[in-house]
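Single chain ahead, written as structure tokens, the form predicted alone.
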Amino acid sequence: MTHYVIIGDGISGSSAAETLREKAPDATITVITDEGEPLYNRILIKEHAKGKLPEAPISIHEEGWYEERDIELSLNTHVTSVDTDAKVVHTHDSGDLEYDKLLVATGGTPTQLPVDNSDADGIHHFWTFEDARGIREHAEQSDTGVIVGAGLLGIDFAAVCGAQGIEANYLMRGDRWWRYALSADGAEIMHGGMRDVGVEPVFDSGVDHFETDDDGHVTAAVDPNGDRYECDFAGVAIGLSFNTEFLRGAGLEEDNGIMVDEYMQTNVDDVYAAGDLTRFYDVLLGEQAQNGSWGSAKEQGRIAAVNMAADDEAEQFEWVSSYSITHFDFPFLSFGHPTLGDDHAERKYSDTEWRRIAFKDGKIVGGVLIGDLSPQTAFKQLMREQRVVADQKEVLLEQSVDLDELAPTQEQ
């Protein structure tokens, strides 16, 4: 009987377990996680931290979900190493597990700022259910805050501060929020949204060190310019460090993440990886890429499972990811790989409406929509069709995008 072992019970690991049970009804499936609770919705934990949601809706799977599917769930279990030659997973206190096929879906851990006092009480990272509980409890008692990390995760802290009535400064290293994907026009709309909830963006800043009181609680952040920002709450979101320490010596190729092909297969036989920690071959982009969105991780888990259970026909991962922000009076959506490409087109339509499309080799590879998200369906379709459309930017920037107005694709 085949034994599948999945390390990680985030959305990719859980999606893989569910798919494996469908594809291999008689197989043994074991899911290992070092967290103390089964799968929960990482998208909703930010709403919990804002004080908008009780805990109940955040949980996706109770332990009974695994029992019903005859999937063994091992909580609070730390994997210490993997022997890919002997096909054995070693754990700290739960013995050894032999596997026929292995999926690594351990995600990442928020990166800590490499500055003095970055581990002080009151400095938060946003990743687990436990983090969200701590953020909510602390935010409710805080008056002043500092946010570090000018990207998609950092802005969640801005929303928490806004919802909890914390006056916060958002310290950014560059001249605008998410400067790799937004021009000044688009970023200024986001800055306005922050200011509307009581969060002030501070540019060409960052953190040189934190100050603490005698009890070790954060009291201020000092930036590289010497400016001091008082805070009794700090949120740091500067990226993830991938949880792959236990794979040392396992022979897996890594390059800022585990390298996998379009089938989620690593360079080691019978070992697959899925989710945030993968650098996968993106068939639409034509190169290795990374993506941390919930939908992408779920689909990667499904694809990995299909290919783990398949004897012959393989299915490749082909996905256009998207990430939305709903904290402000206007919606925001990024799709695909908006920071990549060799060309782009953009237009501002109003004080809260803006669009930017990124192209590579004439094809759309990603973009950002603020205010009006309706063009996303057309843009994603063009991405999947891999049509060369960069020469028709005017049509793509029309307020309402009509694909019928595009010139037909020329035969090569």
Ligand SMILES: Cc1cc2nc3c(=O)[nH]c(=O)nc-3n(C[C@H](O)[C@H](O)[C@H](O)COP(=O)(O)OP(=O)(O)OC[C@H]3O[C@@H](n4cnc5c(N)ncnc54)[C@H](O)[C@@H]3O)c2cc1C
Contents of the next structure:
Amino acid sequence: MTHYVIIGDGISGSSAAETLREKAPDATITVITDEGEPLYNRILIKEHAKGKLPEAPISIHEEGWYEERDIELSLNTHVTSVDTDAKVVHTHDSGDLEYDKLLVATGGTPTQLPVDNSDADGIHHFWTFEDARGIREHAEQSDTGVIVGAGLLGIDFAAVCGAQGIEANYLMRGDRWWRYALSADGAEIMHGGMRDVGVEPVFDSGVDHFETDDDGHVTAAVDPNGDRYECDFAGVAIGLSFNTEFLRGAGLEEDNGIMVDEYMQTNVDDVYAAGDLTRFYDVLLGEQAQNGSWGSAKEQGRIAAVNMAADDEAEQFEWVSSYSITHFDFPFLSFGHPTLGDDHAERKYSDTEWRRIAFKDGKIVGGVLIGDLSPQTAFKQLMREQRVVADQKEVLLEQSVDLDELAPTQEQ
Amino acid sequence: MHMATSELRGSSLKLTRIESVSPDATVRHVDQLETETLDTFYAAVEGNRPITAAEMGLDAGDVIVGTEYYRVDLM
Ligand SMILES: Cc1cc2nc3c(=O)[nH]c(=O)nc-3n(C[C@H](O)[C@H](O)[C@H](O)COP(=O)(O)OP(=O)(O)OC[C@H]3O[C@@H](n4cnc5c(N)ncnc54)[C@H](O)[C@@H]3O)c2cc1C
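Right, the form predicted alone is done; let's see the coordinates for the form predicted in complex with this ligand.
Zooming out: every chain and molecule, the one shown earlier first.
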């Protein structure tokens, strides 16, 4: 009987386990996680930290979910290495496990700031439910905050500070939030959202070091200009380091992420990878790419499982990723790869409405919508169809996008 | 707890803004919705218009986390 081993019980690992059981009713399936609880909703833990959502609805699977499906779940089990020749997974203190096919779905861990006192009490990183519980508890007692990391995860800390009544400074290295995807016009709307919840963006800043009291608790952040920002709460979200240390020596090709093809196969036989940590071949983009979103991780897990069960290249990953920010009065949606491409178009429609579309070789590869998300379906459709539309930016920038107004596709 | 989809298919649903969530609610973030469902959701939020269950792909009682929290209710 085939033994499938999945390392990681996040959304990618869990969705793979579910699909494997459907496709391979008789197989042995083991899911290993170093967390102490089965799959939960990682994209809702910020709502718990904000103090808005109780714990129970965030849990997705009870342990009984695995029992019902005859899936072996190993909680609190850290994988230390994998021998891909002998096909054995080694764990810290739960012994060894042989596999026929292996899925690596171990995601990432937030990167620490490489500055003095970055591990002081009161400085938070945000990835797990446990982190969220700690953040919530501490945020409820805090008055002043500092946030570092001008991207999609940093803004969650801004929202936590806003919701928990912490007066915070958001220290950014450049002149705006998420400068790789937003122009000054788009970013200004986001800065307005932050100010509305009591978080002040500070530009051309960052952290040179943190100061602490005698008990080792953070008291201030000092930026490279020498400006000092008092805080009893700090949130750091400067990026993710992928959890691949245990693969050292396993022969897997890595390039800031595990390299996989569109079937989620690594370069090593019978080893697949899925979720945040992959650098996958994006069939729509025509090159290797990365996604860091829930929907994409779930779909990659499903695709990996389909191909593992078929022992074949049965289905390829073809997906337009999206990522929302829901913390402000206006909606925000980033889709595809908004920071890539060779051309772009953008327009501001009002104080809370802005749109940017990124193109590569004339095709849409991603974008950002603020305020009015109604064009998302049309843009995602054009991405899937891989239509050349960069020469028709006016149609795409109309407030209401009507695909019928696009000139018919030329026969190549 | 959830009604069979067939029972709901013809019926209309509406979104009700809520301030707090009961521990036994099924809660989803907008990024868990399919593209079309997301479209319908935002159209319903903007226009306050009723939606059919089939169109929405959601069950009565579900809570959706967008810029506000919304509960899906039977009309
Ligand atoms: C605060 C926050 C907010 C987010 N908001 C959004 C959002 O609004 N929209 C969106 O689309 N995405 C959001 N994301 C991103 C989204 O949560 C991730 O893209 C997704 O959860 C990735 O799933 P995954 O299965 O690849 O990895 P993970 O969920 O990270 O799962 C990997 C699992 O593997 C385990 N593991 C790691 N190493 C080992 C080992 N050696 N042995 C055993 N187990 C191991 C880890 O403990 C973890 O449980 C957010 C993330 C965070 C942290």
